[in-house]
Structures are given as structure tokens and as C-alpha cells.
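Single chain ahead, written as C-alpha cells, the form predicted on its own.
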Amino acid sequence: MNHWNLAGKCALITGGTKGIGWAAAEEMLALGAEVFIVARQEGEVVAQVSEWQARGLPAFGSAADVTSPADRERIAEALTRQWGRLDVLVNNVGMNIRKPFAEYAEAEIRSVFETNLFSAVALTQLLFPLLQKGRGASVINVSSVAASVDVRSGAPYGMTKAAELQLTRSLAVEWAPFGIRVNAVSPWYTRTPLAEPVLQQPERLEAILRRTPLGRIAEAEEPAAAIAFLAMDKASYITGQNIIVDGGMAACGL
């Protein structure tokens, strides 16, 4: 097992204080891996950033937001003086906004759009240059089943991450002579702060709950050591996947 390891990666990690983006974080940091997170408020970037270097960890960060061009710069400046290269880029930014789709206000579905899909869209091309110099890269985009049925998110939401694993295909035929790899994950219901508000209503709650074999919600460590096994170089013939983590939903007939 001394090889199931990320030792002397460097890894970006957008969304990376809260929720499956910490979780992955935390897993690449245990395997050996050097992280760079960002997130949009500087405070709670500086507190994780500072609680993982107090336990020795090799971790960094910056307050961004990924939405920005003008920020995407400023991560890729910070990532070229912090390494010059990069190995993994997991593009975990999200939000959503539920409501009926014929409610939705224009503006409403170009956030979400702007948030899921576009930002990971940006920032992706934006660091190709360093992902072609990393060792062993891989991208990997965090989705959702919510790419491939319904699950009641709401459809802008539906179609970012549905958008987010034909990026991951397509990109993974386009760089593989570069020996990039692209894949990407898709959780089911998740103990995360942007699943909380549909978790705390005890109907819905338990609507998912019958639909899920294993009959429990899934931990953000959970999908977050499918991102990090991706990322490994024992995942090394592995590319154009969506591993989904849902904990049995889309084998579930009757």
C-alpha cells in the first residue's frame, strides 16, 4: 500500500473550506500531497489554511472568487510562484438555487451557470500551461447525479453538472497526448452546507433515504476519497470517468 499515496503532487482544490472541497483537501494532505484551496471569504481561507500548518501540513491558500476573471489570475500568479507546475486540479466550486424552473428569473440560472459550470470552464483552459508541466496531472470535476436524472435540485442546477461530465469526456480524449487525465465524481445527497437545507426537511430527508440502498447520507470524507483516489498515479489508466458515489441510488430499481 506504501504506493496508494499523492507524495510530491501539488493540487488545487477550488472550494476548498468547506463541505467535500475540505474533505478532499484534508485526504490529499493525509496522503502525502501539497494543497492550495480557495474560496471566496479570506477569513475562512486564512483560519483552515493556518489550522492545517499548524499541524505541519503543507497547505496554502487565497481568498478568490472563481467567477472573477480577474481572480482566476490572481490564482494562476499565485500557483506559478507557489510551483511552477500543477498536478491535480479539483474544480469543486458549486451553489444552487431550488425553486420551480418556470420561477427562475433569468439572472437566477446565469449564477448557477456562472458558478458550476463557467468558473470550472475558465479556470481549467486558464491552467493548462501548468498542467501540462505537472507530473502525472489530472483534472477532476466534481458533478453531481444530479448530471443524470432528476433528484428535485431544480434544472439549472441539473444542467451545469450534466454540462460538467461532457467537459470531463471531451477533455479527457482532447488531453490525454498531453498525459492530463480528466474525470469526475458524482455524489448523491451529501453532509454538506449546500445540501443542509434539503436535509433538515424531514419529508425529503426521508424521500432520499428510501431511495438509497445503504440507507444513510453520504459523508463529504466519502466522495472525497474517490477525488483523491483520481488523483493518484495508481488511477493512472483512469480517464473520461464519473465514478458516482450515491451509495447504491442509481442501481435502485424497485
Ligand SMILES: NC(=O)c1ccc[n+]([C@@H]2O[C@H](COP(=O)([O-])OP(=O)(O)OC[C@H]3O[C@@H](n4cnc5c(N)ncnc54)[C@H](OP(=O)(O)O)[C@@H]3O)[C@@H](O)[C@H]2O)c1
Given for the second form:
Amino acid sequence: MNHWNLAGKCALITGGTKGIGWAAAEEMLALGAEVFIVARQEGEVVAQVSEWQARGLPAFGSAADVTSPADRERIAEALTRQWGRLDVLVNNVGMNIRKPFAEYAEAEIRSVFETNLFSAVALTQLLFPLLQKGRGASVINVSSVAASVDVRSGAPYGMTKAAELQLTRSLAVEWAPFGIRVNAVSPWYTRTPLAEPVLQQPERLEAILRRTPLGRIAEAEEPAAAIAFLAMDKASYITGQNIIVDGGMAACGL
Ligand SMILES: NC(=O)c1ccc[n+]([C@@H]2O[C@H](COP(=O)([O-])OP(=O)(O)OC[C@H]3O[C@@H](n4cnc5c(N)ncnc54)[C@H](OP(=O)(O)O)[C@@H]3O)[C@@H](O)[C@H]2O)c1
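What does the same protein look like in the form predicted in complex with this ligand, given that the last one was the form predicted on its own?
Zooming out: every chain and molecule, the one shown earlier first.
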């Protein structure tokens, strides 16, 4: 309780090879946590974990697609072997298919839900026994400002992000008796491979910057810092909350 760090914490971060998940892993390793990452591209997982280990950091990982029930089982087995408990679960994986609502095929809507919402729901359920054994355990769901306002990212994406926030509130209450905190972090536009196609459109970029009091796009390290804070014992009385990392966007009416 005396230190602003994550010493002794064992953390799983989904989607830890790129963007916000990668930055969260860097931050948590720097703060003393042991970190296990998963992502689909095996070569990238192996390269990233090797790079961290070469720096003497306690990083582990495995290739897994969080939308696959078999892969989720393999993640739970790997964590059971590695630590036998879990202190921090960061549900970070997310994707988007951007198009006008009337043009979505049902399969496209389902795939956005499968990746952004159902995979996190199922993984969180599956890892509950390990979280119960965790020390000062917490779950952090990476949502988005698109949960609350339309940011032209498409209705399905916003719907999944809104559902993640309600999952956060409901589980915070239901799992409080088990000592498991559940919070969310909601980034605004952040420089990552996911946002790159939007940020490359000069008109969109200008509209985003005009709407952002701090006048710039977030770097992945900025939402990652909020994720790391929520994982700390220093945040021990914070549960059911959503930290919005948006450069002032939500506070800005005009
Ligand atoms: N960037 C933004 O502007 C922004 C704004 C608000 C909210 N967010 C949210 O922040 C989170 C992270 O976004 P990001 O921008 O960092 O994304 P990103 O740059 O696209 O990185 C996504 C990470 O997740 C992995 N991944 C994707 N699908 C996966 C799957 N099915 N199974 C396992 N791993 C998977 C990717 O690796 P592989 O491809 O190898 O699987 C990669 O490591 C998402 O939930 C996103 O919705 C982002």
C-alpha cells in the first residue's frame, strides 16, 4: 500500500503486442508486474516477449485468438501453470468495421461483438477462479468514448463499448465480496494501428483535433497509464468506475 507500483502483481493483457495493450504491458513491467500477453500473430508475440526478457523483464506470452473458446481455455491453462492465480486482467482486445449502419452484414456485426464484447465476457468468466486467488485482484476493461457519444466509428463498435461499461459496473458490484475490483478505461483517439486508417484522413484528423481541448491525439502510453493505476493497490477503493482519457473532449461543449 505504500508504493505506487505493481511489484508482485501477475497480469494478463489481451492484445499486448501493439497499441494500447503493448503500452500497458510496458508500463506494468516498468512498475514491477509480471506480465503475460496474448495476440493472434505468434511471431509478434514471440518477438515481443523475447525483447522484454532480453531486458530482464518477467514477460511471458502465447499466441491466442480470444474469440476462440479453445484458445481461451489454453490461456487459462497457461496462467494456471505460470502463476496459479491472476491479480490483473486487462481485457484490451478490440477491432472495428467502419461503415454506415444499413450496410453492415449480420456476420460483420456479430464479429465486432464477438471480438470486443463476448471474448472479454467469456474470458473474464473463465478466469474468475484464478482472480479469486489473486492478491488485490482487479479487472480492467478497455472501452472507448464511443460507448457514450457517436464518434463516427459505427453503431456496432459503440454498442460493444457501452456494454463493456455496464459489464464493468455489474461485475464491480457482484465481485466486490470476492475482493475483485472491476473498472474501465475509455480512450479517445489514440495513435495505434487500429486508429491509423482514421488518423490518415486529413479531414477526420482535423475534426478530431478541433474537438480535443488538448489539441492532439493521445499516445498509447496515456490510456496505458490509467490502466496501470487502476491495477495498483493504491486504487484499492476504486471499483465500478470508468476513467476517460480524452484530452478534455467529453468536457468540451463548444
Ligand atoms: N486506438 C484508439 O484510438 C482507441 C480509442 C478508443 C478505444 N480503443 C480501444 O482500445 C483497445 C486497444 O486498441 P488499439 O488501438 O491498441 O488496437 P490495435 O492497435 O489494433 O492492437 C490490437 C491488439 O490486439 C490484438 N488482437 C486483435 N484481435 C485479437 C484477437 N481476436 N485475439 C487476440 N488478440 C487480438 C492485436 O494483435 P494480433 O493482430 O496479432 O491479434 C494487437 O496486439 C481496443 O479495445 C479499442 O477498441 C482504442
